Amino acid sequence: MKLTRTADLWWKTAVVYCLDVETFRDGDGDGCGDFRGLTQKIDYLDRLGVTCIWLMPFYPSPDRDDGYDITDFYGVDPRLGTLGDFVEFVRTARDRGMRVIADLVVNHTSDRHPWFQDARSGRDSRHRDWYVWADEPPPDGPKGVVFPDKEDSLWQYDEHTGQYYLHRFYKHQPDLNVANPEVRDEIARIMGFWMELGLSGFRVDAVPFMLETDGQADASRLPDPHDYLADLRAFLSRRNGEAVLLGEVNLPYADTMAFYGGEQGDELTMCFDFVGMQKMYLALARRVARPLAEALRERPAPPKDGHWATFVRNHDELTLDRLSDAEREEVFQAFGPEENMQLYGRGLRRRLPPMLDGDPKRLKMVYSLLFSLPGTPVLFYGEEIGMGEDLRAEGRLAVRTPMQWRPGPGAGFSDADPSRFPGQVVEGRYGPDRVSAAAQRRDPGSLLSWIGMLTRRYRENPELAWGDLDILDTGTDQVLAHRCSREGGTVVALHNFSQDPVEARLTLDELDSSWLLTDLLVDGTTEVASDGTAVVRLDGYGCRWLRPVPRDQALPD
């Protein structure tokens, strides 16, 4: 079997790994993670099967929002190293065949950024129109406070100039005015700068907020925001035809499709599948596959060379805002019944292992699902070893704890006094004495070994990334069965969401008894009847990947 592949569509078969430099590995012993420490761990990521590293913000920042409040888009925070350290990291990653992308956070700046300091110095200042100002908060302006526990308005009064400035996030993060051509040109320069230093693209933060122009003066005469996104994509492609824009667009499927650029597909390259992720948690809570199956049936195919990015956990709260109130409450009761486990009334600040009570079979089933669904799998650092959260930390920082490399007080993250760490190391059942990369590296039954095997199988079976998706009827609500097919090749994946063993009955019309279904995750085969039916047995929380193979070509037992 041969599948057509295009070199510049590398993201279609990528394995993306998101990390925060300051919490990954300390290379100079000061207690803070840095690029030197990250570079030392490149081989670990290579062995895991990572092909793309996604960096959370590493720019200079007062760090009031974990680095998303930026004071210089052209630098590296001194705590994390230098531009030279950054370039050496990118070079080392590329030497191992890994690309690097980074967060593009250009919907706002820190209020300490020189641009904003100049903007608030007077109404005639050079950068005044780089931000959004109003004499009074406009009644037709943007609605909805992103962080209701911290802010009660999207507008903040500036006493020096006597106007309000817009901030969709925290008041110390004033929004940039992306309708201003000078701001657009500056954003392009920022992108071009980092691409010259080796980046292969960007994860674009909060895309809908960045493009929203409601309530701005003369909004009706402003350029179409989607034209701007298309301009960014065109600029990116001119600089590097292989570069990618991965967008954070948490909207219903129909609304998300607009951010790909419609049929032209000339805006975002990839979008996160927030709907599918949330329906997966509802399915896990109910222990039936139906909610996820329904979402996958409704999920549109991206245009042209676009792709979905699939994930189990990201670096923010585990948002459940696309579920109904009743559905969200089901997930809360199953996985976060205590108030301090929830955030903003719409999500959870927990990692998956504690939510599943550390059940290894259930955990492995979920990650098998991640790597078998059409789309690009995205891992958040520590997922591969089953790290837990620290509910002592504030808000979303609960899941941004130091990486657990080995047992001991510093978890192998740093040899410095833990009081100097950017956050506390997780304690108890999910602490480093029980959960660490070192302990799992040589254990063939560990979660780390399992995910390493999944990355290999995923890349060995390109139908999973390139193929057309079909949801198959199994005769049981507990099992999700889907197939990915392309150019004559087919992979069928089955996942049991219940704790009880089940038999799933498949009908594959193009097959007959001259075929066998061969297992891709373990050794084994399943018979196919003359009418194309097959009975597949699954243990509780079991998972199987199957490829049809002519009987006379199957390997002997």
Contents of the next structure:
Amino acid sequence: MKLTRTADLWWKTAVVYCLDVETFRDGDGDGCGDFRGLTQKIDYLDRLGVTCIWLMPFYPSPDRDDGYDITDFYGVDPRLGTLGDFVEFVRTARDRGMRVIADLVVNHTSDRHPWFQDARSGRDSRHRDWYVWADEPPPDGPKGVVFPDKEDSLWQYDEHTGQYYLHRFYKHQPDLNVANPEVRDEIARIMGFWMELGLSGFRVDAVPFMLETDGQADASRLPDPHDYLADLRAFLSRRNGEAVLLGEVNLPYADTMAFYGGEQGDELTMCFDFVGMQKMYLALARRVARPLAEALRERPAPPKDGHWATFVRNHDELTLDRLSDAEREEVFQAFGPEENMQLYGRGLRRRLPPMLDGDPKRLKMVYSLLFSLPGTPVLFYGEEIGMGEDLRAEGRLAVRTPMQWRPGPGAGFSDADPSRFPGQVVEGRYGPDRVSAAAQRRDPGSLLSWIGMLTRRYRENPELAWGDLDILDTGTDQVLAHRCSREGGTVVALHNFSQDPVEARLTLDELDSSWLLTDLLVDGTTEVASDGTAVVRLDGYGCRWLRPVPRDQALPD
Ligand code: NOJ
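Next up, the form predicted together with 1-deoxynojirimycin (NOJ) in place of the form predicted alone?
The complete assembly is shown below, putting the previous chain first.
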């Protein structure tokens, strides 16, 4: 593997960590997380092995969609600090070798954004055409309400000007009109601004919605959505050759591929693997690896320098919308049977540990899977210590509770009175007295220690990120065995989805009995027979990462 190349295409071996500044760490004692608090915790993230921090929206906002409703794209919400605090944070992260990306939310603004305030002031206003207006909701317009608990239409009537405006999400989030060249220029300006302040790219919110122009009247003006996305990527690369676009595209694989930009690979750098994530939960629910194995076999390789971004949990509902109704019901029954655990009829508002009844072996197996499958692993804050959800909180906020740094009522998140926190700290079995970073840091058997080891092994074995993927047959349905090979190097990983110990039979044609399979996560070796077969033993929910090495060099680096 050419080391220069692995460094240039840094995202392929990155460990991404998503956090909300508001709930991560309060540095000034007012009860709200802020950039100063986050900066104090950079060494924690560095020790964990994080190489790229993804900031959820931190811009000024009325906070009616947890910051995804922005009133100023060029500022920092005063509750979280100042632009100066932001720059100090980015600078400190870079000093530790970490890059920073941030949410780019330009499908819509808040309805309190000055552009929209102006737009709705009159049909001739300066910013009227920055949004999408219609006399009547067009029959050929976009379909599908995203938040069916709160909205029943994508169009909201504006009394003052007598037209409807489009809102893909909540009605307080009017959609920007990307058919307007001024809007496209402004989006580039926003990106340029934050890149100048040190960002290495963006997680692009709601990409297909941002690009959609269905049902709009003036078709001649509309850019081809994919040309436009390629333009944005080209602009970004001109400003900073190492910058990435990590896109939220929750579509079947074939449709998602279009957002990488076809064979040229000139649009998004990475797309989240929503399909693989959902099939993984189905496999967990069934205790059988096949649904995930099938998804991985179907998953196309991204073009050129593109890469999948893999995840177990993100900040939204754990969406199961790519499963059939019957499959979704299976996952609901296994992991969230109560109505209060489900959301929008399509997802769960739980974190993984409570779904797995806190089973440490099973949890560790899932994260081993995350770090061994090809794709850039993306962690959501608190996953590394096994935080649970708070079902008392509204909707998706159940999984966005304050980070649990240490035991005690404020969880080390803040010294202020907890009534001033942005959300309640989790209580009970997953509360800070039982689940905290401070306690796990001192425990070599903790989830935190395990994930720290996984980040190191994943980066030390670049075949996992760069290699060609093969799903291997093991003669047992419970086990997912996959192999990543590149330039003569191979890593084989096995994961047992069932609670029972199993023996998995591997056939590695190029090997014979002069080879051994050496464990990368624990000490151990497995014999290879003269015909290249090996029998690998796995505990219930066990996992192993193996590297073939010649018998006389049985200890790999
Ligand atoms: C997708 C984000 O992940 C979600 O949290 C947000 O509510 C919507 N986009 C609207 O911005």
